[in-house]
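Taking the form predicted alone, here's one chain by itself in structure tokens.
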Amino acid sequence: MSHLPSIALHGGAGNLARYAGTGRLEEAESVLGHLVDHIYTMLQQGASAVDAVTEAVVRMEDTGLFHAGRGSAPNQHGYVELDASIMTGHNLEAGAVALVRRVKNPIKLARYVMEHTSTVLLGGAEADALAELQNFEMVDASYFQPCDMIGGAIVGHPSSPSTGTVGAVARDTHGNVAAATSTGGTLRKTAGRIGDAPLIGSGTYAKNNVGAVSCTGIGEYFIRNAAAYAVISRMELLGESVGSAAGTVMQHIHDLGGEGGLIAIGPRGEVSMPFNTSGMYRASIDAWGKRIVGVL
């Protein structure tokens, strides 16, 4: 049985309104628009959901526009720490890495962990060592061009920069779903801090015939709510629509004082992208071909 594909992407949620007039918002909107069209075409041509979300996140990691991959910012000690996770809905396999410092594309390493090891989450120096052993592309500190530096200069309060993560969720023509999330954290974050992005159930979750979720925002609140899994479980156990489930979870996060957003695909390929910040970089094409690209 063939299914209609759907795709949703995010490049992070936060105080994006501060970038007005810098050209950053327009550039990000253009990048996401082209990317969502590219990934949707891949899916139409038979690409798997896991290949689609991997490709989407790799491209966002490489742009330098978002708080992931090249755009990652140094922590309080002056070096980057990158996190990523990926999950496939047909067998609930998942892989994640945390606190890696030299891997160009952490999402590729997370997928390797999922597909070629018995581990779900691998962290720190051992994750970097595995990447090097498997001939992943490695980089040094000069590769990173923190996207937050501009924002900090604009706001004048670099101690409270915007949050940001990139992510993708997809359903392919076979009905399989997948989710992927990647982050480099925010400028001068606490060294060793791990947010929701590499945590299955908090920042990322996917289950066939139910949906797929990727989150962005202040990770501690998403961890405390097991946000990604909460959206899935509300759809599966309560029969809620993807919009209702996603909206309720975001309300719970808001009630605790948290900020951010998420992208979710439902069982029929419908899409929801709620956020409670001034903006979220986002793009989607649902199973009916409805296309959304937005920033604020």
Second form
Protein chains: 2
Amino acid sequence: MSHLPSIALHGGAGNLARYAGTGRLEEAESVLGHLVDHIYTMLQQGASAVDAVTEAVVRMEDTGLFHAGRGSAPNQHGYVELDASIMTGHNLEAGAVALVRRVKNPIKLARYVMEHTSTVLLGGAEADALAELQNFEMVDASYFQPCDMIGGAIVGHPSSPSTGTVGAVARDTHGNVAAATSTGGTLRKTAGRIGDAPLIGSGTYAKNNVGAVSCTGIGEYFIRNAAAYAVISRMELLGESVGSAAGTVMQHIHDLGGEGGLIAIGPRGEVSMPFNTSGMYRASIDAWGKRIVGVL
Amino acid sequence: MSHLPSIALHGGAGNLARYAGTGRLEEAESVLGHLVDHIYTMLQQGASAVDAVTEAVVRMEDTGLFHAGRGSAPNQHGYVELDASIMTGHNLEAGAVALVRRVKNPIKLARYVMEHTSTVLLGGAEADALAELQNFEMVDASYFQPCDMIGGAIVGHPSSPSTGTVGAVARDTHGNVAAATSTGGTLRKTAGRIGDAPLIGSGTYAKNNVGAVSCTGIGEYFIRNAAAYAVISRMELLGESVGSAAGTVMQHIHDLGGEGGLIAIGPRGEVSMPFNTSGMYRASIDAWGKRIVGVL
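May I ask for the structure of the form predicted together with another copy of the chain now, the form predicted alone having been displayed?
Below: every chain and molecule of the assembly, starting with the one above.
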């Protein structure tokens, strides 16, 4: 039986109101609108959910508009550290990398780890070394153009908590779901810090016939709530709708003092995209063709 | 209201039958028996759950009998990489370190990260640097005495998957729960691999009025199932007993081809310690004073 495809993307949740007047919000909205249409068309033409979320995240890593890939900012010691993870719902396979420094597209390396190694999470210099060995595109410091910098000036508060992430969740015409998340962190973040983005169950989870989730925000709160899996478990064990499950988990994060948001797809291709920050870059087309693109 | 204390420990699940005849199983059983009595007495005298699990894991790290702390084995490149995590159930605070190389007791550093930083998970050289800065006891390569080596010979199959971990879960007389897990990996493991031990939700989770969980086994399967949190969510959302929740999650891991075990405490201080390997080093005293010490 053929299923109706469904896709949701995020480019991070945070204090996006600080970009008002810079043109950044309009640019991001335009980019996400075109991207969600492109990925939805891929899915309609039969692309797998895992190919769809990979392509979506690669493109967001490459734009330089978000805190991932090209848009990543140097940490407190002056170098970038990138994290990413991916999961496929039909077999519960997963792959992730943490603290890589020279890989152009961490999500591609995470997918390689998922498909070609017995490891789920690979960290540090060994992950960069694997990428180099497998001829992934490598970059040096000059590649990164921190998205917090506009016209040479830092926008907003550089000391604000790390909340930058991109992510995608999709359901394909076979009914398979997948989720992917990638981050480069914000300016001057703690070196060696690993947030929720590369952690299966925290930032990313996907399970067929239940759903797929990708989170963004202050990662520590998402880790402490096992946020991505918590949304899945509420849908699976309680039969909650994706909106109710995602909203409840965001409330738990809020109750602990956490900020951020998440995107989730439910068992019939429903989409929910709650956040408790001033904005979340987001775009979705659900199984009924309903299209949402928004920032604030 | 005073609660009856409860404690469970594990020293790893795996093919322990390979140690038959070496004296190792009897030695480990004796060590765990004395340790569980000691920690239970601490709890009876009012020690907090977090102090109890810290002390239990520190002592197991120091014995050299298990794949953690002193007993850790060099990876494929000839150096040890240690991971640990800890979580307290009354406030859902958590701390973890991954890929540290020179810290004598990674669980102490994980607790420091929990109590004194805004980060949950710190990885690599930065975690070692934090330990040094904070005057933690540092060790060099000569400190480690791989527990797979007995009398200079490797016992069993050095190429077998990484399944070595130690862990503890406890409930104190205030009803607070905590969980802690630490690992050093087995001989020749993949450099840079991060298993479930340092991952909150995968290897470790604790939530008051629900329970506490620490896992051991082939970490990738526990990550893909969000195993520690999965046990918690079944108890919390479905009201399952700790035995039923732990057993169901172990069945899911088994169904994917995974091996290992876990220890869990339920809301009234019940203990469950399922495993699907030939053995799991384990010891517990539940809220009714029932004492179990076993290996196979």
